[in-house]
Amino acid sequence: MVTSERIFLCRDESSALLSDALHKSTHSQDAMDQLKVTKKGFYTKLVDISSYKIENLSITLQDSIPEDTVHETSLHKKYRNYFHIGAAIDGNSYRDSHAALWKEHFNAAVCENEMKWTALQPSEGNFQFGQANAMVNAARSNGMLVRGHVLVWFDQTPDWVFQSPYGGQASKQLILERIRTHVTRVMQEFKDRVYAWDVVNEAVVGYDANNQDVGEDLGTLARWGYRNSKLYQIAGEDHILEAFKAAREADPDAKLFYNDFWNYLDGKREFIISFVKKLKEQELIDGVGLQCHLNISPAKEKLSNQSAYQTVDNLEKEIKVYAALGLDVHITELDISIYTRDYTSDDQSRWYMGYDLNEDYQNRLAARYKDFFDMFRRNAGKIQNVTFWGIADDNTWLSEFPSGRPDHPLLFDKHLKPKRAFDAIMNFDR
């Protein structure tokens, strides 16, 4: 059947329906995102065709594999009928000891830092694509989809962006011109190789009654609003609109996303929706990215802390609300810290110093991952991609930022072996 989400399901008796849908398209540039095909004697396969035109579509059915004879050990193959499984890679992990895990278990990739503004254009007009190109090409040579992260972000943007060549602060017009130039040049470089982009990242925060950023403590929250970054101070909301306009023009076939954290908070979601609707009315956005940097359990002592709201039900509600707007939903930066947010990361008395997780942490982490992935599978029709922020525990940002506190947030341990969390999300009947 043909759904409003542009996903087509073809069965024996409805092959003609698919054919009719393809021939009824009146615009040669119309493209479908994914195709799911089921036919007796063959198995269901989710095929990404976002870079193909409908008029040139071809389908290959693969021989059937009886379900009861398959014991899948590859993560992305186990989830092939649900969504793509991605991992963030850095300049080493895609080719060092992590590479075998990456190739075996993931069919999507994103560069952790190598496609941010400071990496790609450290000085004006000086574009440096070598490292990012090597990573993108490695992913594609292994049959992976590549997400681009990130075009415009308040962080990891070089100082020159905000400076006038004549001294002092850059004007709004100059900031918008620089955004357009950067977005256009970067997207053209990776056109037809990067299928989805985080165009703008983390532009929304909470404020108290004195218009101060409340951080993680929602006890003094008065409102949600745009982050008071240099980008916003100089160019206001227009820096977001300009980024999406430039992105759509640079690569009309790419999927364009707004990406942020704490999307399980209703108030933040509503503010995000207020400007996402403006973008959608102009056909400038395709989806939202939900970062999902989670913790092993919600905060139990600091109940005004944002992580007290880290529940499966809250996140599921957000997924459904965004999807109901006709937006794609990607889980973009998933990891689960073994710590709660009841204390700060610099409290070394609370640090877990074991190189390997003990039984209690193994079981708790596995249960937490299982609960979220059970929910993700329930909503597979709304989620197209789930990406982990890293491959294994020996290389995770959570053990580096902000305190150097050792953490164990991923599916593979520091020996690059699967943890119980891996088994927990693999143990389901397809």
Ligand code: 9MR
Second form
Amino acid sequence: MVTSERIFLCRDESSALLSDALHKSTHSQDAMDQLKVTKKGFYTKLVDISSYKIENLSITLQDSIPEDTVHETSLHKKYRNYFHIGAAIDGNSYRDSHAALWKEHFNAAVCENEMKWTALQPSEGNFQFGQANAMVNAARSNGMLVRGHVLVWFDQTPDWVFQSPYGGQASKQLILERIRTHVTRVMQEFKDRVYAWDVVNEAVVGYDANNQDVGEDLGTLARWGYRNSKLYQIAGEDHILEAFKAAREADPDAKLFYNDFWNYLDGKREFIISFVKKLKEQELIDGVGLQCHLNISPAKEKLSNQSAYQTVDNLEKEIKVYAALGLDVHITELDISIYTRDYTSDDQSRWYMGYDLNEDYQNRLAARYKDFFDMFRRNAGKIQNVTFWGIADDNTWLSEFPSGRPDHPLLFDKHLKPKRAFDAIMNFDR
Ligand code: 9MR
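Show the same protein again, this time as the form predicted in complex with this ligand rather than the form predicted alone.
Entire complex below, previous chain first.
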């Protein structure tokens, strides 16, 4: 019986005795090519062969390894027949100790903060492209696709945008002009290097009966509507339309996206669809970005919390609904927090407690990542890009927000080593 899980054999060892080769294969796999195993005309992939008796096998050495037998160790290469795999980078991670992981495992990139309005146009007419250009060029020179995030958002937009040069609040017309100028100049700068843009981000929230934003707790939800941001207060829904119109004109080749969280909530998704459909009718939009900041399990105690709805089925449904509208679907900001939104705001102590990445979390994270990626692969024809919101656990927004407690939401740990979650999503036959 062969006891090793996989057999590896060097191509230049063709004259060696089989037993020698097998012996070597179990001791120095690193430098070896892989082996195609045939059993009297019956082809079997290079998987677990421990149950085969060796005398029933013949061994064939080949110059090129069939695609589906390659023991692939790179994440994006493993997924080459499914969708692009991206990572959010920041001004350091694309060139510091994270860079090797980034180049090895990802074939798409997005700037976490460096292409937001505050970064690119901190004061009127003062465009600052240096940092973003360096990051985009690094990604492009490594053959990656780049998503642009984000042109118009209620957050990380400088105050000047809302101020009139004559004092007081800017008029609707001035806001729309500023949106057009910003979108046009930014997209022209990155034309031919950024293939898809989040044109508008997070413009929808839930309200209670008193028109208060309900946040994450849907217990008092009465309706979904546009976020009551300054953009909306001054320019209404026209700020969204203007952003998409300007974007289409600035770079007709770019894919234009509306990006948001909690699309798995039927009511929120239906509200989003109500305006996305109008944009689609005018050929102003190409896709939706589903953020997917998930938790290790859906909330089970506090069922009015939005995270109670974070299931594979709900996410699959949202993907199918959007794809059926003829839209591209990108998973844009994937991470899985080890904390669960399972308690009330009175129970702050549990929310602020930090935990290490123990065995239990490792295994549960791996299982949850596997479930989502099994589903993503089932829907590969509908999804074009899956982007993680970061590279490794030592650098994640979830450890900054809301309390600084450590989180462990990505595929690589804080020492940049692959976690069980990484193995879990790599472990499938292509
Ligand atoms: O990860 C980003 C964090 O560093 C910033 O402080 C934060 C500012 O609000 O934005 C984070 O990225 C957000 C993204 O731009 C939009 N979706 C939610 C992301 C996580 O908050």
